[in-house]
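Listed next as structure tokens is one chain, alone, in the form predicted alone.
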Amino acid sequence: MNILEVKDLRKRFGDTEVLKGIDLSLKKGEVLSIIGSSGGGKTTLLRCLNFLETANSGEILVNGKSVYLARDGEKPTVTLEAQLSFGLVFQQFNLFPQYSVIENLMLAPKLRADAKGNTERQEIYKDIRAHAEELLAKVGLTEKADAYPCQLSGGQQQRVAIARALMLSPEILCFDEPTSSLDPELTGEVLRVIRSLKDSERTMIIVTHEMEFAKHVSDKVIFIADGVIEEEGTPEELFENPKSEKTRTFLSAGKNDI
């Protein structure tokens, strides 16, 4: 069974249709990279999957269960399960500057526990902190637990953002250009962490401009152009033998990165 299925997903902004019927599927543990030129719809797709944008029509299924269904002119159906199925790592980190690293990681799980009205909160908070410390160790930042975002490099902030996204144990972890704000040295830090997550068989969707990285970390790659999936396949198929003229043109323009 596929962990994720997206069926005919469409999104408009005013009269402009940005996503024109996206269909894709992903198995548990697979890594999907999404590539394409700016304005093609990559980030909009990711934001629709994380419910930061509301698709006008289409369906999203997780583990065979419909978590989002929308038809033109009707109010979409979104389950609570949908919101917890995805985690998103943003381009610009989006850490809360007033909180320490460990507090940034613990905030959402603590709010979730409070919302459930748990009576043994101190015990639950202790477990949440232990989980946060475990994830900080996984991204190599144990010693930065009590530091504030302003005291970290860009690469360290992005690694904290990855750990934070993992705190609620999402089924699918999404990355929106996770290295676009970083210089080459810091980019390497973040890409190593993402590779380690692949080794632990985590399901991931990565919007990236790092073609070499996409080629080596992905199980599947899709090329989006003008709101449609122009081409999809394994990294070998798409990078070494692209069938679409648009794909060939795009890859040719960035051939020094591959």
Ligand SMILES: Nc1ncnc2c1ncn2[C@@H]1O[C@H](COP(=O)(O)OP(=O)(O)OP(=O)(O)O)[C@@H](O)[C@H]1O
Contents of the next structure:
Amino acid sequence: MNILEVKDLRKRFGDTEVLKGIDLSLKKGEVLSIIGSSGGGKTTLLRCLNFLETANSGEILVNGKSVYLARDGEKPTVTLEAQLSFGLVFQQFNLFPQYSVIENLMLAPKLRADAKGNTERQEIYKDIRAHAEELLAKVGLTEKADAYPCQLSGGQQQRVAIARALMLSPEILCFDEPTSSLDPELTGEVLRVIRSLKDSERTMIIVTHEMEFAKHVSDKVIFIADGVIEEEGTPEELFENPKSEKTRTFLSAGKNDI
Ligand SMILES: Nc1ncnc2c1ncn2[C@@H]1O[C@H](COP(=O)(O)OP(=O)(O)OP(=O)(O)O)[C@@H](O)[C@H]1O
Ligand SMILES: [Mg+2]
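Can you give me the structure for the form predicted in complex with the ligand, which would complement the form predicted alone we have just seen?
The next block holds the full complex; its first chain is the one shown before.
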């Protein structure tokens, strides 16, 4: 069964249709890379999947269960369960500057535990802390637990952001150009963490301009242009033998974001 199915997802801003009917599916443990020129709708797609934007129409299914069904003109309700199915790592990290690294990781799970009205709060907080420490170790930042975001390099901040996104155990972890605001020497450390997540069979959707990385880490690649999936396939199909003229032009542009 597919862990994710997206059916005919559409999003308009005013009169401009930015997503013009996106269909995709993903199996557990698969990595999907999304490439495409600027303004094509990649970020909007990730934001719709994470319910930061409300798609105007279309359906999203997680593990075969419909978590979002929108018909034009109606605004569907999104359950917390649906929201927790997805995690998003942003280009600009978006850590909370006033909280230490470990606090950044613990905040959302603590709020969730509080919202459930748990009485064994101290016990639960202890478990949350243990989980946070485990994830910090996984991204190689154990020593930075008590540091503040401003005391970290961009690469370290992004690794904290990845650990934070993992705290709520999303079914599908999304990345929006996770390395594009990093210097080249810091890019490698973030890509290594993403690769290690693939090795542990984490299902991921990665919007990226790192074509070499996309080639090596992905099971599937999608090329989005002007709000439609222009082409999709395995990395070999898409990078070595693109069928669409638009894909060929994009790939041969060298600098892919122009
Ligand atoms: N909140 C918004 N209000 C109005 N228009 C928007 C909004 N967000 C995005 N858009 C428009 O939607 C289109 C797609 O934007 P989006 O950010 O999804 O593109 P992208 O593929 O992520 O581009 P890039 O590679 O530059 O990040 C653009 O034309 C953009 O101007
Ligand atoms: Mg974008």
